[in-house]
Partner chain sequence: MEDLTLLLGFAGIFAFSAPLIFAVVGETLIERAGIVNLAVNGTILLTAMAGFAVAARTGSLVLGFLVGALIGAAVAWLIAFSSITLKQSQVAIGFVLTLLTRDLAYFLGNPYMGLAGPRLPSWHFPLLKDVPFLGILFFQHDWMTYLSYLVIFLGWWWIFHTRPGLILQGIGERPAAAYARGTDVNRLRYLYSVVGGALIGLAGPIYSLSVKAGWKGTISGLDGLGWIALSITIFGGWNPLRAAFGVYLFGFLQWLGLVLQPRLPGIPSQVLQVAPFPLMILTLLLVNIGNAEWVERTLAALPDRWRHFLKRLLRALRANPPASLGVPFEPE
Amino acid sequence: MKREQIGLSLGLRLLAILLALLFTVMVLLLSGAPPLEAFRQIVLGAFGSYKRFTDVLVSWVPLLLVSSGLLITFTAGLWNIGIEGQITLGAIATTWALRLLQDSTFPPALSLLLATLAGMLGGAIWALLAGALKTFGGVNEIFGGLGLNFVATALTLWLIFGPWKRPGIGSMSGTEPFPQALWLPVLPGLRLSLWALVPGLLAWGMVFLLLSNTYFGLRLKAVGKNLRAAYLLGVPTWQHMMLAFLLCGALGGLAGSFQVTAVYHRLIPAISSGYGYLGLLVAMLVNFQTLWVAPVAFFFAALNLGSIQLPIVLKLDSSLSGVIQGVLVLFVLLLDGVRRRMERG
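Would you output the structure of this chain only, in the form predicted on its own?
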């Protein structure tokens, strides 16, 4: 019976992918664009050269961190929409730390380490605010998280155009770039830093172990499945919810920190790059299966980067990648509901 359920689930997911592609083809045909050429350009945009492939990895790292963190809160039954703000606060805290340390006598490696830890702490604190609103204030985490996202964005703009503005000007290009000694080292001629890639992979592996092979992970699942039943069985529910927020926020803050130290080397207005909302799509698509986070996040990162080719070659808007991602998640969730009804029937 279990083998039949696995087969049904796999078949419906393949059907969801097919339906998403068919829907995208219809959109392209209605806009007068050749579908096969559009898909070819996306593939070339992501994998047409070694440099483009490594650029996909640059986008994959923060998305992997965010998606892994979101699985922790998803497992606890929490929709951590505030992950965007947690990425942003991680970037702000990292920038603050680097500004303090750039004129110090600390070795650059130590300064980068302290700034990264500050970023994780910033993201964790912002997540705990959403958790406190949920746990002690009765505010739904979706609304609390969205509100904190707006506050984080406003704080970023205030810092860029206020206390941290470039000498004599306030610019949308962000704060003054940090000295190159405070950048994470990258591969020669590329934008990819192994000092970001390796921690990203390690964090994904740790989340996999945490949710699959620990007593804490089992308790988180109990809280997510039935909060009241978990409480009656002796699980400290609100503590586990707050810990889930904290761990997710720390990973979101780490993603924001890498955006500063490995990608932009300064604080910019859109420092989160939408990875929080994209991570929510990844987390929904993998359906609590941590092992699938890495390949699905990589697929989404490749779509995002590859779609940059569309306006250049075919005069199409690059938002087509968002259409593919959105309808894919929609069809997967829809057919998952169909599967549940079939199993109950």
Contents of the next structure:
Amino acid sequence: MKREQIGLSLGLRLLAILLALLFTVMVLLLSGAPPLEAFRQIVLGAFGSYKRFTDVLVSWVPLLLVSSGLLITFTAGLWNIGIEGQITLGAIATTWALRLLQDSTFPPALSLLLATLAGMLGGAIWALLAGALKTFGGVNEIFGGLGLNFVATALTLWLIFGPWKRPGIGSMSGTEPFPQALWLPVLPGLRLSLWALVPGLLAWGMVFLLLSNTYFGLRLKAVGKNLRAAYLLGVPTWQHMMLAFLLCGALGGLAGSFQVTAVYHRLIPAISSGYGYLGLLVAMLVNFQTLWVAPVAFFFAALNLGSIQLPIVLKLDSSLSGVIQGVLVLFVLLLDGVRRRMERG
Amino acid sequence: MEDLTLLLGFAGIFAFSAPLIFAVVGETLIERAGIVNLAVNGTILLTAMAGFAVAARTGSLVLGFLVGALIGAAVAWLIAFSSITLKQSQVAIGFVLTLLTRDLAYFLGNPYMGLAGPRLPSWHFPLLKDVPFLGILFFQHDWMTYLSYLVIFLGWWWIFHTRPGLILQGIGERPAAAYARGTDVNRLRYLYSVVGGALIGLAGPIYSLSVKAGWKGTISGLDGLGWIALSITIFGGWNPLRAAFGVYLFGFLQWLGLVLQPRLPGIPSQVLQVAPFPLMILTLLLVNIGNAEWVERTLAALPDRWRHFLKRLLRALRANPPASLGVPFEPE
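Take the protein just shown as the form predicted on its own and give its structure as the form predicted in complex with the partner chain.
Entire complex below, previous chain first.
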């Protein structure tokens, strides 16, 4: 890449951020809120104290896992919108395993390990279902995945209000919490568990190596760039797509599993918390550059955490974080299009 | 009495389905032109909120609907602009916009939550309302419901029975051939995006000003309907008549869920509410599986009698998308 091109691309990125800020300010003014105060509250909400900063890390973990996984499917040219359902199934499978194991004589560490593996398996199976619908049923992965997301939500609700309901009556607050022995250990006085953070970082690193340093990653790129050409060159295309689904689903499942073992300690109705869709935004924003996943996911997690303050302090809806994230990705995509147009002359 | 309740229930399906009819016919027009508007879900939410807010502030229903149509058209225009002029992925922009418009709806709609606002009055069709059965079923609703019948018919007539409709089919199937015959493919794609987007944008205010009057934020029960609209567009095989059948079938299933609810105490209501989604996957599978290669091969191995029957069945169900759906067109 030429020097001017790098400069142009960097300049447009900055412009995108500036435009996103401007848009957000306009939205805030439209709703009659003081923009500066709103931004201040978000920053305070995310970084106001050591505890809050570690809370950002707590929601960084699932986002990191999900976005890394999605880069695998994106590389294979797949839009894995079903990721929300894969997170949910991971949480369900983990809850199922823990329910089975909590009365056994297994040491808690072993139970947790098995439950985590079950979660990864659950997510992978749900992803393979979307993959099979695409490969063998001709159903576009976007619609198959979306449908499966809704099925996963229905399954969660049915379990919470039906077979797994709390003693007495089922409620939206979820299933009965697991005994503390089956919680992933957290740092003293905080909600952050290193047992979730470290695997999240490891997964990110492994996806980076997988995509940039292996033949598998290269073949995946070939499948994603030009399916027909890859097939003619002898790359087993549908097998690679299924494998991409499987890996992404397993990472999504792991994220869901940690939501149960490290965060909520039970199954709740909205266990996936929208991390799947947010992960898709992160993956789009980093544009196949795996290294950028971690900082971008961290920034998004900070926005999410920070905006929780808004309803409390300013009586604003916390969906402002979604507005900022969405409009940022929108302007980056639009300006990227402008840049390509300029390069074509 | 029992019969009347049943009849009124069925009649409700037609009123309740009006917004989805607008959205599905709008999306059908856009996709016929070769563009996918993936932002339907967010568009419906944002236009429902904005339509209600404007109508509540100004007291004018017309302004509420107008704002909805304008927002829908603007979102669809942005997708067309990104894909045609900026050559960006339609799916990516559509997905970002569907999330962004949804969050905008929740954020900006916060002050209007639970407010009382105007509601489209029902208006019974003179004469026709008194026809036995059909009167209650079709003609004792409000204006938007009657317009929804018209939209189905007009969409179908336009696509299949007019010259511009023929050209519309052409730019979605073989844009290069249409271009060679002197059609400005991309200009028409812009045009149909905006028109279809306006129709989608009307769906929101029909909810918030009529079918599910008011704005209740995340518990408005509108989240997800746009995705349903997108899949019914496929189910409908890009034909407004078949799509309308899909919408009414979906409405019927939802109504059935409500009716059966008290009789199935073991199943929580939230589960019945999402019951249509597995059905949606199933129908998508049915309309698509005829296109899969392995199905052809399996069929070829079957005995004749079976093969003919299954082939005919799959062909009847099959829905072929416009050949250039989602493919940008580059004039030479």
